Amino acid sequence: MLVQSLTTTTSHQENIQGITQTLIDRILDKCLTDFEHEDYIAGVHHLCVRLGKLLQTHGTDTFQDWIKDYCLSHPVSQYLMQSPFTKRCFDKPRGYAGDATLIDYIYRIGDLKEEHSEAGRMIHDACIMSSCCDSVRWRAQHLGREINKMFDQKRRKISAISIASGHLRELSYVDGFDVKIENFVGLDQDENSNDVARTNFPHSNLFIFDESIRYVLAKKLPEQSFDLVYSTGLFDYLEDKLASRMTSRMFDLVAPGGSMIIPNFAKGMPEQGYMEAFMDWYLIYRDEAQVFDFMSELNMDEVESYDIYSDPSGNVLYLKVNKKGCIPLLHTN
């Protein structure tokens, strides 16, 4: 009975996976024709949305199992490899996805840095049109704008951190930051982006050190507390583990009265499919309750209020805790 049942289960998985594989093909032929006629961006959004929906039914598990390189040999690759932004995600030139050059291409900022062709240009401008780009872009207008905001509250010059700061572009959207900023830092493991945000942000007040999270987690910053504390992308790749302890510690350098800021992509994200099969970019998604969890090694005694909410496009949520102006003392008996 033993082997009827397991022959019996291998049988429905594989009626399964040829039925998968059925669709897969009318996705991917779609797309393949959408090109050929050089209807870019019918073929991008097309491949996103069905691929996001059929990641949605069989998880990632199953794409990383066969679903990615059942997709990545498809003859449609071939155009979709001559876009910069999948090609440099895929490649990983330094040596992790969604490094701060490709974050650039979101931004639409520098030159290309990849060899391509004009349909691979064309095809490379259809996928930073996503809505996951443009959640990208409005994370750092967010946080440019929770800078001024918190300079305005302060009504003086604010101190803040940003951790994994990559090129720093939020800092764009800072208006007069020697006028409110009183010091930044910044830190970061890749040194080819922290030479690039000192290039771009040469102010005497920006601090910047080739770092990893690893610095931060065994309190090697020099004795200091910020108005703000925030990161950009750092919590899309850290286990919930990971996360609490990234948040406490970060929460631990918050000044009084001030601020930390994380986000993280939600669950449901529509590129998510074709980030995994074609890009070799794996993030970790969250609902609400999962970023909620974040706090689980606070002190909600040292909590004033908290607060998650998302992008307009609803991809990214965003966690943002306030403390308490006076800390309350420890009581021993």
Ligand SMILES: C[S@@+](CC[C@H](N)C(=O)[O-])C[C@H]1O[C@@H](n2cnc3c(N)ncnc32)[C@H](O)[C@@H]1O
The other form holds:
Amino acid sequence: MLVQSLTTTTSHQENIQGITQTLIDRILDKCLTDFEHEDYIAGVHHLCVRLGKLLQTHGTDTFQDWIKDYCLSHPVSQYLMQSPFTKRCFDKPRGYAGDATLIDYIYRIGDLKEEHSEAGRMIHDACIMSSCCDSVRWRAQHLGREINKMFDQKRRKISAISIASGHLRELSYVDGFDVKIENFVGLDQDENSNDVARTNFPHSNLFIFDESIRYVLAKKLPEQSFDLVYSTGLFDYLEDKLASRMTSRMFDLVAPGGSMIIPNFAKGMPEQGYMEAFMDWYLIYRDEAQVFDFMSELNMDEVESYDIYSDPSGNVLYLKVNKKGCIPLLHTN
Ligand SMILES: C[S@@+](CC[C@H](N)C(=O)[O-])C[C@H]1O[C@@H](n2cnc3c(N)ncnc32)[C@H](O)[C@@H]1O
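Having displayed the form predicted alone, please output the structure of the form predicted in complex with this ligand.
So here's everything in the complex, that chain up top.
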């Protein structure tokens, strides 16, 4: 009896997998046909939407289990890997996904090398047009605007720190860095990225640490507090416990009357399926409650107010926490 029910379950699972494979074949075949007709925008758009839905149905575990390999073995993969954006993420030349050079593709900074095929360039452009890439560009502009806004509010030069600072592209949206900034600290574990940031923003009041977030957690930064403390493109990689600890440590760095901003990709982001199947790029997607939980280790007596909001596409959630201007004394017996 047991043997029979096990056999029935296995063949049911095989049937489901067979049906899913047929569906995936249709999705990938349609994309291949679009590419063969040089309709790269339609091909990438269709692929992202359909793989996104497939991921919502089957989940990351099933993607890792077999869907990813199944997709990669389809001939459309040879087209997609001609796109520098997809290929770099898949290959991970720096040893991790989402390095600052990859993010520069999204920011459309720098020219593509001659060696890339026409199809590769077109697919690359189509990927960069996606809504999640819009959200990454919005994120940099938003942080630039927040730096400008903090200067306007304080009516004096301000201090700020970016953790996992990458190439610090948001600084291109800060007009008059030397007029507005007293000192600005960047911190990133990737020395190559930090060198690019130093070259692009050669300000004497910009200090970049070649350090990992462990340096922040271990309280090794020079004693200083900042009007604005933020971290973009980091929390999507941090497990819940570490994210809460990091939030708490970052809030310690906020000066009285200052603010902390932490973005995180939202659940249901349409391109997640494409990223997991063809880019080997895994993020931790969160909802509002999970972003709220970043604050679980904060001393709320120090919090003036907080807000959780999203970008216009709804792809990224932002936690902004404002610190009280005057911190109440703690009563101890
Ligand atoms: C997605 S990029 C974001 C860069 C930049 N903040 C932006 O928004 O364009 C992620 C950055 O986090 C850095 N990073 C990842 N893990 C880190 C860690 N444990 N400590 C310090 N930096 C880290 C990487 O080196 C990379 O520059």
